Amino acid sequence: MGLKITLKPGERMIIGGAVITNGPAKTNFIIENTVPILREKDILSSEKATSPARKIYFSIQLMYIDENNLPAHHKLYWGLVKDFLDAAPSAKGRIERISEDILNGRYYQALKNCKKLIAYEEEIIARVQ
């Protein structure tokens, strides 16, 4: 049994590295094999990766959709994580969960956990202001 996807009119998604934009009508289709999929709500552009946690999310997104360049994406991730932990050591547990997902090749799960890191970062910034 495949994965059923329903796209809204004009909704974008990435399937296996290809960016797809739906036409003017709602569309249903079935993904019958295993391939990286990101819906529009989960896609972060490089222009919107404006905070340290969002940059970490973007690096994981690259790992997920661009396996051909994994060593470069991993290097970027570990550098960003080091800088993040230097600034916010209280995020250690969150970073460990994300890193464990990455080390086990669970990039989609790492993205989900990184959304929690982004929320935590926003919480920290709100407390400081």
Given for the second form:
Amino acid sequence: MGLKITLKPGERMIIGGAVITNGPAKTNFIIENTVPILREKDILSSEKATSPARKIYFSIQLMYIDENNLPAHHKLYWGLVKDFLDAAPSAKGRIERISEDILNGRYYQALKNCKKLIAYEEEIIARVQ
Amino acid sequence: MTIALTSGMRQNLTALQQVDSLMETTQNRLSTGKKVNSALDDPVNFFKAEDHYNRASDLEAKKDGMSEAIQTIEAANTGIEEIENLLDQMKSLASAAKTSDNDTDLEEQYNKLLVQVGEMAEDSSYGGQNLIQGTSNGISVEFNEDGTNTLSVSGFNIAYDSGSKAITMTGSGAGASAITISEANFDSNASIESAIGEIDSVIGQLRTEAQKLSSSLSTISIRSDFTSSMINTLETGGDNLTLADMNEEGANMLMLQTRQNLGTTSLSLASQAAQSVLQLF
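Can I get the form predicted in complex with the partner chain as well, since the one above is the form predicted alone?
Next comes the full complex, and the chain you just saw is listed first.
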């Protein structure tokens, strides 16, 4: 049973490192094996990685679509995480969950959990603004 | 013959090894998500918080005990309900005997049900505890962490005696008298009436016992809710003593953001393929 994906006209996604843009019509297709897939709504561009949590998201995204350079991405990730924890120790639980996903190779799950971290970051920054 | 690793495998291997060592250092880092991590940082807060956490976990254990007790009572209650159904059925058999010719059949069925009542009581145990059968049965539920505040739930006894062929019910509480339902004798209307009378008094007693149990049940669930919120309070208290302040964190985050934007931790991967792919979005 593959993964069924529906793309809206003009929607883009990344499959296994290739950026694919849908043509003018709606497209349905099925992916039969396991490859890194990212839909447009889940993709964070490098310009938009403006906050610490977003940078973490970005680094996980790199791990997901670019497995060849895992060590470099890991290094980047742990560095960002350390800074994040220094600044906001209460995010420990959330970050632990993400790290566990990463260490077990579940990058997509890590991205999902990282979205929660981004929301949490917004919450704590909102407290001082 | 030597076994050579291909360059791909070698790369993979080093990657894995690196991840391993990163994992170790990271686990250390992650374990320090607190302002106070050891007695050295702030002994008073550290030990106070430890105290709170310990009490919370002690209470957690008692809460498990409470939920087991609740289950035990529920098992007994199910037993009581079913026994009541059986007794109702017996009562209708006795009533039928008043106007029927084949008393013997009805007697036989009645006596079979009588045995069933005893067996039903026997089977209503949960985790080795049976509140509706046994002579000195009952459970004691502990509420606080050292087990000094307790509630005891006493059970009662419904048993079938194969010698006298009768069900005997002994209620809970001191000086509770025993009432019996004897084997059927549907010879005369008078003896049928007395059988119905016996059943009625046992049903009455059963309802009283069920009420006692349900009152204990609600006490225990109130205590269980209380314990849950107590655990929450304790854990929040412990966290407040050791975790960093949210406002402070917010300020730190802003600082970090500024610092990162100034390029201290830049995303120094611009040359790599993956990032150029992401630039398309």
